[in-house]
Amino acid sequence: MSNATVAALPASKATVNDQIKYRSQAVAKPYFVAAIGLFIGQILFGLIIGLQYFKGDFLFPAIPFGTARMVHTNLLIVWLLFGFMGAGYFLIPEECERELYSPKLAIITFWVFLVAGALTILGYLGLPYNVLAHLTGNDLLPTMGRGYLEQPLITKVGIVLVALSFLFNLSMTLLSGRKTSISIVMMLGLWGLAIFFLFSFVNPNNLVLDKYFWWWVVHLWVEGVWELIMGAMLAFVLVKVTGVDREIIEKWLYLIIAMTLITGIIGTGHHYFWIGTPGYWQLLGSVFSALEPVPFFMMTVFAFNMVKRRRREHPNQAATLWALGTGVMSFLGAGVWGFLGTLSVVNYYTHGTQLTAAHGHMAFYGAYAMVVLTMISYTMPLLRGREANSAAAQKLEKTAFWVMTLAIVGITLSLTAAAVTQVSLQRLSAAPLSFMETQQHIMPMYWARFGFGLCFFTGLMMYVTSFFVTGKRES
């Protein structure tokens, strides 16, 4: 630690701990904590929705289907939204070499959105969905009732509000302190995530152009500036991790930044193809999406090779196979999954089906879950006065590691044999099933996504137990 860092701390207590560098990075810890509590909600509303599949009455009318893939849904984005912010909150004062321009602001930030969300999930679960709209304004301007964006108007005013506070105490640091690559396309995907999530308020009558300013949300958010944040976090980690030069690191960052922007920006045509836009998205929706995965392959090479190249070995192998295991999976669920249906004439048959979910389900976990993860891998033994966790926590973690992303791997593979017989009985045979007929015939497929998604759940309490498990350091 320099001087200057000691000597900008309190007299009494130079650091939170003997490892952060700045004392307002501790504004992270309760971010990440929130992250993965959200995280586990997510993933026990997605159990129930796995049983509802082939018992349609389990916990009706407490817990419908539509409400419980809603929480399902709107926990995944809340709980990466903590996650990116406790990120933003560690990475920018470290990266500008001065501390937070106010830590105050950063934890009254936390409580208002974790209040605000809270609120959300109960008003979800309490409330019929029609009467939650009409209590919470939506009569005054309708914005609710659109997947992944259903949340009240109140809402997302205040998602609006705690992203400037977020934005606002990031840019002062940025601005005051040292300019880095990274934090510049941290900044820059941060700020693009809040600019896009505007267009949840734009809600037009004619279902074409809503349809068509919804992917302005949902597609340019998960395949655009959310991408750089990932990026921007990635290398970060494997700065400390490997200790390869600074500049080598952020000359593979521009590259995989500049594929993303070029390549999803325009791959938003591959949402355009049935929706009554012109014919020309087809091209330009087929071109650009089948180009997609080549960022995500350059992350895994960038991760890969940095390894490789590292001068040192850090005690927190946990954080580098996470590491490690974002370049692989994003590659995978984001990039193969998703070319597999991208097309338009292969899209034509799969448009629909449970190509997408499967799509969906190993992208979310390999881009955004696992880059979550491995900056809280890194920074929480950090922020609770440790290099790395102890051995043993490790090898836990590890083991957890391996046990969700198989488990997802299994989801994966479940619900493209879905997909597959989907296609086939209902879209390509000469006598085609109805779609009720056909959900019998994968009926199968649907159990062993449940199961899979119980192992997922044991790997992710391993996750967490790994936390408190005690022992000799590593460092």
Contents of the next structure:
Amino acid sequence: MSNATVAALPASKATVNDQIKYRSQAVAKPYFVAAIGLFIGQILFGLIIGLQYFKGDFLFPAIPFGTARMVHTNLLIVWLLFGFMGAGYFLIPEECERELYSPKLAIITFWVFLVAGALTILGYLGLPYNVLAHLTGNDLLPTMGRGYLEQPLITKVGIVLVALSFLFNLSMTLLSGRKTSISIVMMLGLWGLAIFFLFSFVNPNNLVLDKYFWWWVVHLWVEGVWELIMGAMLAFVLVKVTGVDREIIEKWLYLIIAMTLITGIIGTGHHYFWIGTPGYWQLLGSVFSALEPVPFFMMTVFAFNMVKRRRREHPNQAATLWALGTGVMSFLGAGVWGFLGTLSVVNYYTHGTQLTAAHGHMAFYGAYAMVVLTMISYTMPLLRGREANSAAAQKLEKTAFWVMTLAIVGITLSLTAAAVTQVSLQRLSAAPLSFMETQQHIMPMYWARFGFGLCFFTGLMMYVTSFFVTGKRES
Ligand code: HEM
Ligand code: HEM
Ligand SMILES: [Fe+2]
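Same protein, different state: after the form predicted alone, show the form predicted in complex with protoporphyrin IX containing FE.
Full assembly next; the chain just shown is listed first.
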């Protein structure tokens, strides 16, 4: 990196210190702070829609359910992307043993992404969706109106530019630096993320084709390329906190990504059962997706195995807990709850029910929210100039881990109970009830979900508070 770019870095003690190996890694910090801020927003909107499930006119007409739901899911994706980017900017220089190609570009990219994200959310909340679509050029190239991909065209273009800037910066760093399995898998995953996002611009008039390609973003992200990012981040933190030989960790990583790609790509077929695609997807989708839990299970075994074989006691115990938690919860949420509805003969009854929502919550939290929190837990103390947080701060962080994780278990179990009632009354019964009649029978479960949602929010507040707790250093 040129001296000019180094000089462009903020030189305050708060961002540059002797705990991080390369000064430019400090750019990760604002990304992580933004991720946590948006996470809080996501959960607040989760509580709003959770409440609207049994009090339908809550906040009506200011924030209708459809709008709040969109904000909830879009904030989720955006904060995870901030998390992945922060992780990339920290991990790649360290693995490549050199400064980031351009820290200045990373900071500019941060502000562009934050402002574009904030304007988009304000657009969702302040304008009727069709007006927003009209104002932002949806007539030129219609891309809006599909779950997770609701962003206006200009935001989508902005996301591509941000991703390009990020990938350019990291790829240039990697090209002239040390190449490790961890950094290569991370980069493969990040490039894949950007490439599959391009399918959000594909929006054929034919509804079958529309849904077909929609899953190339939604499914091939979470059950494909994001798993590579997750594996790399988990491996990175495990190398650091356990001191286990890189060769062992790398072998695991290769096995995990091979299994991910073997099962996950054709596994897309579990979304092609009822959308008008050829009948062979029933078999292909069922068989391959039934094997998708394997790489998630390997991640669990991997994390526990490495911690068991550890060669050092790292003072950051909270980061180790998050890493182990990610292993377990991603297997439960993606592997077990995903499997519950993945065989076409079962999916025929469970498709689009509360079982899907139960799985969506535990999988997104257990895999992606938790792996980002693992990375933040490991890196934030370093970015703030200490090897690990004080014992008191770690204690609160660990409590927050348990409160949030158990709250997600509660949300998942409430929604699974809701699904059992829904499927039996609406789909299996000899005299099926209508959708809305069935919903009346599920109300207690929605109350329970809201209660666990409040617990989750409490856990998140404890987590945020843990950043401000001082006290005697453990190391
Ligand atoms: C971390 C990884 C995963 C995440 C984040 C995730 C998330 C989701 C989400 C949010 C949905 C709902 C999509 C929608 O219709 O809007 C979904 C659907 C589905 N997922 Fe996953 N998933 C993951 C892994 C898996 C795995 C490993 C399996 C199979 C073993 C699986 C099986 C399914 C099935 C069958 C559906 C469709 C449910 C239906 O027909 O209603 N998922 N997933
Ligand atoms: C306070 C806690 C939360 C509450 C009360 C809540 C509530 C909700 C509600 C009511 C929906 C709409 C379901 C529907 O359309 O029928 C939803 C969707 C969703 N939420 Fe949450 N949520 C919470 C936390 C989370 C967390 C922590 C995550 C992930 C990290 C998450 C990820 C999602 C996803 C992926 C969807 C779309 C699921 C689908 O289409 O099946 N939520 N949430
Ligand atoms: Fe899928």
